[in-house]
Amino acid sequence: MNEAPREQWGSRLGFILAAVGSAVGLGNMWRFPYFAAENGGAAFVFLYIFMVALVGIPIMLAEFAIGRGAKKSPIQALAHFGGRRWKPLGVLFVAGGFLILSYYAVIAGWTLRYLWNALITGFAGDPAAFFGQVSTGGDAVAWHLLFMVITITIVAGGIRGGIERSAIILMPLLFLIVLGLAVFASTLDGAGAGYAFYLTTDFREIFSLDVLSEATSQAFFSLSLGMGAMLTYSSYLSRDDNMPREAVIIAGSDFLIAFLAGLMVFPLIFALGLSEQLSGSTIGALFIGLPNAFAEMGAVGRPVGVLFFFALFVGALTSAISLLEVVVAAIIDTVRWPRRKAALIMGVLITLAGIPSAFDITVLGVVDQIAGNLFLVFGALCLAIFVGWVMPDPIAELRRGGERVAWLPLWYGFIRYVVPPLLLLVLYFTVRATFEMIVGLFGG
């Protein structure tokens, strides 16, 4: 039987594009900043970046010589590297992918539904009673099923005609529309106390470790790695892309993204007198919070607020499409479903998985810590001891693009001897977070 000639990426541009749309979702937007503000502020920042370069950066550039090496999806090309005894890590990542999109849809529809409201009716007069009344149940099902039609469709049209198309259009879009509301918020009154919420250095923060496993866990979520994204993404590379370059670029880009999200919700909240809403969870200052900021403005609120939510909406789109396409890609490697097919079932699959998530909100928090979280640090931690231990002279893949970079050696060292023991570290707070968050739910 001949096999169809893999697709390519059409340029680099495509590429990069696409991996920093994969990279920048909601954990950007939102999850970064809100983090950032509650372990330290600037304290934050510093600990996310040292880890992204420390551990974040190795991750990605393991994925990716493991997927452009292979040419194939997660299952088939740690199978392709280490024997059929490493498929089950394929099976975690595609797993992975399935349960965090089936969720993260849900959540995604919610900025859908908010788009739209702010569009045709403008923001509620009470933004809380809003979130409970669209938040779960039909309301909340039927945003969902919209929003993974448009990423179901996106998938379905392939790397160049679908995902590529779709990332050169959408990310300088995204980008331009956060650099326009920060710098629009930075001219509103009370702006500098936002900033100061925001960045408030507390250097203590630095050596705690629940705030490290919490920059840790954020550098993954943020950068899509541990769920084989990036590895997917990477088997679409020809063997002429400088794999280094691209990761420090996808890296700085996600970023950049998240650290300007910050400067644009910390002044709107704070020049309107909205700090008290900052306490409690990310998702209820974000879908309560920010759309009372909105309405609070005027006139203005509602253009600002309808940007602010399309961004949102990139965003998590962006983050969908790679979600879908790892499984996709796993279904097209190994059940040999033509890339339509695999898209449109495999994307009803997780539609329907999402239903529970859309219903109650415990279960979409569930679904997070164990999918989101465990999943990721623990796909990562086997994955750098895949390439640091297993997979054969993953410096000469990554060398193809004919560029000698000097510090490749340096993070093969890094990839054996540092990154394991610090994701073991982070490993065993999250399995403690998981297990507290059960306890809590059903040990009364």
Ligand code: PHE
Contents of the next structure:
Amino acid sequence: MNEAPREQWGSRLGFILAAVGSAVGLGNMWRFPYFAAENGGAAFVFLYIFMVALVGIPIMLAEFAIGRGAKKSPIQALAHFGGRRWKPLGVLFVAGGFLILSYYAVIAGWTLRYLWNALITGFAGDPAAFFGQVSTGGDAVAWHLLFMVITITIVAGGIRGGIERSAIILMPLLFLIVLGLAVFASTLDGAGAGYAFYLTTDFREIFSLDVLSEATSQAFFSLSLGMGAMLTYSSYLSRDDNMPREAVIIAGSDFLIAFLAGLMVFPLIFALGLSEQLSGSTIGALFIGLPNAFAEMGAVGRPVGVLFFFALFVGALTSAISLLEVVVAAIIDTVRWPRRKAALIMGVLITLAGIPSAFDITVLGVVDQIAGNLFLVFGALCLAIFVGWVMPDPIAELRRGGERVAWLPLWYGFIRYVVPPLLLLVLYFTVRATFEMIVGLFGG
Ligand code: PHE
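Next up, the form predicted in complex with this ligand in place of the form predicted on its own?
Below is the entire complex, every chain and molecule, led by the chain shown above.
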């Protein structure tokens, strides 16, 4: 068969920025700060860093070993090292990417809608009523659609021309905006109260298995792990990258932005005395509390609001691109469609699958719990078993970059003996939470 050569990243920086782009998203700017505030403040931040180091970076390296080693999309890559029996796991990854993107794009559509509003009219009126109006129904579908059109266009543009180029432009911009807003927020009167709400330390909170398992699944979601996104991105690498170093850079950048997001969000909310709105949902705080704060701020509120929602939109976009790429890469490898056709058809199907989430926020929550939590924890557990016990010599695979990394044997021991039992425990709690959520929906 006459095949086009496999696409590749244009540069090392391009790969790193694209991977950071996948990692940094709504998970950082929306989920992380609230988890921290609710679960022990600075204590949670430490626990989170600990879990990123303990299981996040090891699983990321596992995905890199498989992806760069096989240079194939998830289904084929797993079969390459483990035989046909492992194909179903790859299928689960692709299904996960499909489902996560279906609702992720709905939330991303709201950010686009808010950005538009900030630009055109500013924030006025009743933010809660506004959120109610735009978050479900026809409005939500329209902006969801627009967001998917942008995502599909970039993925159709290819690894270098679409994904890498957009990451090189957007990621530095995103970082500067978040940093700038965090510095601005520190000058506000309520900054101290905001920091206190965010970081007040309670070490007792983190010694619960529920919090431990939430910190773990948050780490997977935030680092885009457990569903083949990092695997797929690393499959477009040449051999000479230093994967352990790159994993640390990516995880570090992801954490930095999540932490900064908290330093940005809470002072803004507390400066305007709107903290009572935090009691509701985390979504509410972001899409109701902040617009309210921007409205109260007077003249500066609008530019600040524009920058804030632009940053949120950019984060969501570069993550959505990686979700779609997992699905598209698998289709290109298995059905052998050209990239543009694969991006268009799969993108349309995902958009359709998102419509129920755009009409009912409860559906969105359930799909998030199943695909965004449960699948990732299960996927990461299977990856640890695969790399630890099935794949032949993953250390050699990771050493292809040339440099000797002293801690790779330690990593291997970890991924064999420590990560699987730990993730089994986390999986138990995640299954239980999923079950309770579904029972709650029917039982009331
Ligand atoms: N990491 C992204 C975020 O934090 C979400 C994501 C999950 C992207 C899984 C790709 C794969 O928003």
